[in-house]
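The chain below stands alone and is given as C-alpha cells, in the form predicted alone.
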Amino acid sequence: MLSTLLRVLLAGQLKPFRLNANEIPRFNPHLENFGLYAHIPFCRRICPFCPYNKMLYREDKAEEYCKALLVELRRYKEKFSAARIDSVYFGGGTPTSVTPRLVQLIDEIRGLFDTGKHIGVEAHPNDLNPENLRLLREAGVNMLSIGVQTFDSQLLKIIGRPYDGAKAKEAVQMALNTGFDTVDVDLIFALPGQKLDDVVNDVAMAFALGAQQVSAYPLIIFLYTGMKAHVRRLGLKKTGMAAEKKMLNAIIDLAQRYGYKRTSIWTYTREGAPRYSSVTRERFVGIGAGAASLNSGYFYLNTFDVEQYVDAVKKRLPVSVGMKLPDRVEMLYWLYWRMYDMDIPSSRFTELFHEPIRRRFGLLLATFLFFGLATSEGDSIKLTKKGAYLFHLVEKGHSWDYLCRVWAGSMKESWPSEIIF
C-alpha cells in the first residue's frame, strides 16, 4: 500500500512498476564509475527474521559459486572496459563463510577494474578468529560490519543466533584490534520480548567497546520469513510503535551523548570514520544470486536461484527481470536514498541530472521545509530529527512492500516472468 501511495504521489505513475523477463539492460559503454555488490548467499544457519537470499553452506556448492561470481564479474569487465569501481561490498548470507575466497575475489577485482579504497565485508561473530581478520585486512578490506544483533544472550536465543554475547563482544574487540578504518556493530532494536533498557545496554556497550559505526535496525517481520510463526511459538507478541519510537528516540540520544554523528535513518558514525554502507550507491553493480543492479538507465535483478545462477553465468548474464527507469523514477530513486541519508546536496542532483532539483521536486521539498521536516543549509537540504522519524516509518513500510513483492516473487520463480509493485 505504502508504495503504491509514494509511487503515485512521487512518480505520478498511475500503473505499477514491472520488472519483466523481456527488458534486457542496454548497457552504457562510457560509464565511467559504479560501486560493486557481491551477494554471498551462504549461511551455516538459517536465522528466522533474515529476508534476505540464502542457503545452508555446502563446501562444493560455495567452490563453484565463487567461481561463478568471477565469471560474471568479467562480462561486466567486457560491458564497462573503462570504468572505475568506487566502492566493494560483501554481503549476504554471510560472506565470512568463504574468507578465503573473498581473498582472492578481492585480488580478481583489483585486477580487473580501478579500485577505490572502501572494501567492506559483513561478517558473523562467529567466524572472527584472528587469522580470517589477518586475511581480510592483507587483502585491503577496511570496513567490516558484525551482525552482531544484540549482546544479550538471551534476545539472541529468541532470533535464533548461534552465540551468546560474551562471544559478540569478543568478535568486535578482535575486530577493532586488528585496525579496520571502521568496525560497523549491525544491532536489531524492537525484538520479540526487548524492553527499552535492553536497547540502551546494547547501543552503550557497541559505542563503549569503540565501534567506529553503530547500525540499529527496528525488526521488520516480512510476510515469506518464518519469523512470524516462530514469534508465535515463543509466545511473544511484535513490539509496538510506541515502543519502537521510544528505542529509536533513546539510541539517537544515546549517540549524542557518546559524541556519535547519525549519517543515516540508522546508522551512527564516529566523526573521520569512513561511513560502511552497501545500499545507498548512485550506480551499482551487483554480482551473484539475488543482486540487484542499477546503472545505465536500467534496474534489474540476477536470478535468486544459486543453482540456476551458476548454470546461466557460464552463457550470459544471469539477468531475471528488469525494468528501463523513467527519469523521474531514476531521479527519484536518487533522492529516496539521499532522504535515507538524511541529506539531499542539490548541487550533486544538478551534476546528474543536469538540471535543479527544485524545477522537479519544487513542491515536496517545500512541505518538508514548512512542516519542519527539513532545514536547508547552503547547498543541502537535511532532515530534521522529526522528518528523520517519518522517513523511518517510510523506509520500514516500503522495505516491507517491496521485499515481500519482489524479493518474495523472485525467490518462488528462478526466472520470473513479470513481478509487479
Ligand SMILES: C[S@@+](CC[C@H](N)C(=O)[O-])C[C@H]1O[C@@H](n2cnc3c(N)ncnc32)[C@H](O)[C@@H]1O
Second form
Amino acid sequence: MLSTLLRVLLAGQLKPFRLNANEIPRFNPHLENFGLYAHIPFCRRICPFCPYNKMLYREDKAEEYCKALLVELRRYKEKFSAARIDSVYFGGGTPTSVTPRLVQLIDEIRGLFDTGKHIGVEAHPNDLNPENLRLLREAGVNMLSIGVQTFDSQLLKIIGRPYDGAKAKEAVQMALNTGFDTVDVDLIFALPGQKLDDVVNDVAMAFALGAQQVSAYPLIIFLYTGMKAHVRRLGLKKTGMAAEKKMLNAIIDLAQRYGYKRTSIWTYTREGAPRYSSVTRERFVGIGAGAASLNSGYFYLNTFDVEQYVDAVKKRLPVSVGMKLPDRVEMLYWLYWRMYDMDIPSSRFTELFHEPIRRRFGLLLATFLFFGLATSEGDSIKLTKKGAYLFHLVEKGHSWDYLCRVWAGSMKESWPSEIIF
Ligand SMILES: C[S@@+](CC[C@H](N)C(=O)[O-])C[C@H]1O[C@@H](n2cnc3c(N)ncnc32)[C@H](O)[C@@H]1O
Ligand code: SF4
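Okay, that is the form predicted alone; can I get the form predicted together with this ligand now?
Shown next: the complete complex, the earlier chain at its head.
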C-alpha cells in the first residue's frame, strides 16, 4: 500500500514495477567501480522473526556454495574486467558460520579485483571466539556487525536466540579487543514484551561497551515469517506505535548523551569511525542466492534457491528476475537511500545524473523544507528529527511491502516469471 503511494507520488508511475525473467541485464563493460555484496545463507538456528534468505547450516552445502560464489564472481570479472571493488560486505544468513571459508573467499576476491579498504562481515555472537576473530582481522576485515538484538536474557529467549546477555556482552568485548575499525552492535527494539527501560538499558550497554556503531532497528513482523504466530503463542502483544516512537526518541537522546552521531535513520556512529552499512551503495553487484544487484541501469535478483543457485552458476549468471530502471526511478532509488542516510548531497546527484537535483525534485525538496522535515546546509539537504521520524515510518512500511512481495515471492518460486510490486 505504502509502496504503491510512493511509486505514484514520486515516480509518477501508475503501473506497478515488474521484475521480469526476460529482462536480462545488458552490462556496461566500462563500469569503473562497484560495491560487492556476498550473501551467505547459512545459520546454525533459524530465528522466528527473520525475513532473510537463509537455511540451516550443512557443511557439504556450505562448501559447494562458497565455491559457487567464486564462479559467479569470475563471471563478473569477464563483464567488468577493468572495474575496482570499493567495499565488500558479507551478509546473510550468518557469514561467520563459515569463517575459515570466508577468509579464503576474501583472498580469492583479491585475486580477481582490486579491492578498497572496507571489508564488512555480519557476525553471530555464538561464532565469535578469539580464533575466528583473529582469522577475520588478519584477512583484512575491518568492520564487524554483531547481531546482538538485545542484552536481556529473558527477551533473547522470547525471540528464540540461542545465547544469553552475558554471552552477547562477551562477544562484543572480544570483537572490540581485536582491533576492527568499526564494531557495530545490531539491536532490535519494540520487541514483544519489551519496555522502554529495557530499550534504554540495551542501547546504553552497547554505547558503554564502546562499540563504534550501534544500529537499532524497530521490529518488523513480516507475514511470511513465523513471528506473528510465535508472539501469539507466547501470549504477548505487538508494541504499539506510540510506545515505539518513545523508544526511538529515547535511543536518539541516549546517542547524543554518549557522543554518537545519527548517521542514518537507525544507526549511530562514533566520530571518526567508518560507518558500517550494507544497503546504501550507489552501484553494487550481489553474489549468492537471493542477492540483489544494481548496475548498468538494471536492478536484478539472483534465484533464492541455494541448490538451484549452485547449479545455475555453472552455466551462467544465476539471475532470476530484473528490470531496466527508467532514469527517474534510478534517481529516486539514490534519493531514497540518501534520505535513509538523512543527508542528501546535491553535488553528488549532479555528478551521477548530470543535472541539478532541484530541477528534478525541486517540488519534493521544497515541500520537505516548508514542513520542517529537512533543512538546507551548504551543499546538503539534511533531514530534521521530524523528517527522520516520517522516514522511519516510510522505511518500515516500504521494507514490509517490498520484502513481503519480492522476497516472499522469490522464496516460493525459484525461477518466477514475474514479480510485481
Ligand atoms: C542478517 S541479520 C544479522 C546476522 C546474523 N544472522 C545474526 O542474526 O546475528 C541482520 C540484522 O537485521 C536485523 N533484523 C533481522 N530481522 C529483523 C526484523 N524482523 N525486524 C527488524 N530487524 C531485523 C537484526 O538486527 C539482524 O542482526
Ligand atoms: S536473524 Fe540471523 S541467525 Fe537468525 S535466522 Fe536470520 S540470518 Fe539467521
